[in-house]
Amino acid sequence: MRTLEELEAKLAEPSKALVEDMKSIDGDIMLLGVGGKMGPSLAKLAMNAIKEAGVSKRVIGVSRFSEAGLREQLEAEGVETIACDLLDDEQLQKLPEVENVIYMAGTKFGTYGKEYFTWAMNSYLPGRVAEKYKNARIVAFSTGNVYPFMPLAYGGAVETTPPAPIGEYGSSCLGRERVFEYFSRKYDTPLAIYRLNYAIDLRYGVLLEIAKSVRAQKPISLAMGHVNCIWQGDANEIAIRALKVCSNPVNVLNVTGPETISVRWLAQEFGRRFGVEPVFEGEESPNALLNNASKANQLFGYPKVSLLQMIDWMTEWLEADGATINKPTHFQERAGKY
């Protein structure tokens, strides 16, 4: 891939899976948060699968709309469109009901030094939009950050693994988990807490980040020696099938690759494509902030795009000068200061 046209076509490409589970979906489905990087792409795919699926059904889009055109953009794809500032309630109170909602409103980086935004965003408002859509099914984003690191020979946490967060960032949204819980409880809510490590676009994410360090040959940390990462298309669609499986209790799932990957192999792979020696500094740690998704992929199967393949698509990309979004992972984070 080497224009956007292609990666957005390649990020809204629904499975036959998909498209048979949306025959299944009841109701309409709304995003909240869509503006943020998963969202726009989560919306078109969820409006290509409903036309596949040959049925008829309403996604619905809210967020503040502060980036120009994204509106436009998805309302050209058949999105509805809300803007709506979800910290204020009435505005919240105003949104339409509905049968389902993928919630990935929320706030990470710049949370070190504004800490109290951090927590109205992510611990306070779920409670309101739980409360507010307590009769439709939910599929509540989350991180692997509310997990602790895990031993490398342990193979990632699994979702049985006791939250030991590190940082406010991580413990934030351990509360945003923990209150959608509340709340599903209290109402019957059908729910599903989706913890994702790492969405990759190629505008943006960890391999990314690594790809253009070998290229420019700028050192590459090894603080944190490995990490998961998954399409970001497969990760969409998962998002959305997880509607299948909401239940109350909660239904916990890890969303990422199947693969625990060691950063020092990732340079490594983008330096034998570029042709040049990647720089390394640091070791590797012995633990690492890793999650183990064999319970996601037992439900839905295993990602379609491979690592291999994104890595590929990557170097293509930057020999292409594809577009970049500057909203860094912080993958390196040990301190859980973002």
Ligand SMILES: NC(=O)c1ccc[n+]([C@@H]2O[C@H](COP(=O)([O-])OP(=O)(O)OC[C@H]3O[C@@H](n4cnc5c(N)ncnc54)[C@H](OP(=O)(O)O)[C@@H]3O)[C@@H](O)[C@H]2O)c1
Given for the second form:
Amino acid sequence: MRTLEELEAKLAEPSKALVEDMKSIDGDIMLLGVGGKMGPSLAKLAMNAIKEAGVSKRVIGVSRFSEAGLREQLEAEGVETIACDLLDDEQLQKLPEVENVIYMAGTKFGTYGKEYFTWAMNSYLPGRVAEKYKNARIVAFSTGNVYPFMPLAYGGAVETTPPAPIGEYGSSCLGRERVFEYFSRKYDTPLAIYRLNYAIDLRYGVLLEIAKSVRAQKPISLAMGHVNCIWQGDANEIAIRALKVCSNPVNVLNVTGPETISVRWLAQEFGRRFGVEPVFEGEESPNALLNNASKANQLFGYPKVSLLQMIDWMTEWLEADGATINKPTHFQERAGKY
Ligand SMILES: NC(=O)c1ccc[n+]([C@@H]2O[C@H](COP(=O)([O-])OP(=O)(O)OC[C@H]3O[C@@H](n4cnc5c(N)ncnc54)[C@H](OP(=O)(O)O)[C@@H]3O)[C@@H](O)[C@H]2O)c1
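Structure of the form predicted in complex with the named molecule, please, following the form predicted alone?
Below is the whole assembly, all chains and molecules, this chain first.
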């Protein structure tokens, strides 16, 4: 895995299960907030699954399209696009009706000092969207940050673990969930809440950050000594397939890889591949932000891309000077300030 073309093709490769599900997902699919790290590859994956399924269905990507060229790129793949600032209610109300909505818009970084905006984006806007799309089924992206840190011995938070977010970002995301749920109950809108812990591709994410630090011999903090992650292609598959399990009452799903990954082990794996000794700072804490995705694994199967495969691809990518997106995850953050 060395070129952007290879990476994009891999991310957009649908599984047989997704193709099968696509045959029975009724109606068009709208992705709100398509312009971010995950949306473009999700849109292309959905298009490929539709083609392979031999069904007729539109994928409509909605975003402000602040990244130049993205709109054209998506249109070239057959994705319809609509430029819209969702926070502008007039623009929101003009969007077409659809049967399926995957809600990906949100904000995280820059919350500290601008908390009011984070709450408007993450907790108020979901209410506007839930009213507008009360007749659709909705998969709403959320985050593992709604949970408290879990002791390492517990195997990660499950969907019934009481939420206890640390800091205003996580709290605003819990607000998003509760507001979607309120309108789901009010209008009988089928809803799935998709609590994601760190999707990665080779251009961004926890693995890239650790690999880069190992290679540059920069100290790696062990304070958040354990993490979860999932290949973005697998995470995107689950988001689309979750349209089939939306319900009222809401269906909550943790989405991540099956491992509780030790940051120390991960750095050592990269160290062996790069031929350097990782530099560590501090010691592992007795708890961490950890999710248990057993429920999603039972529903959809285990992710197709394994952790060691991701590590190998990441190594090749860095050795080939592959493109990266400068959007650090701040996975080390323990005070909830983003
Ligand atoms: N990636 C992860 O590992 C991860 C982990 C946990 C949770 N999540 C959540 O999952 C969702 C998708 O992840 P992501 O990484 O793709 O997020 P992201 O990179 O933040 O993308 C979200 C996109 O939404 C669009 N958007 C923001 N404000 C908007 C507005 N007012 N109107 C229209 N579009 C707007 C933006 O694109 P434009 O600038 O083009 O409008 C933005 O790039 C996010 O809500 C994120 O918080 C992601």
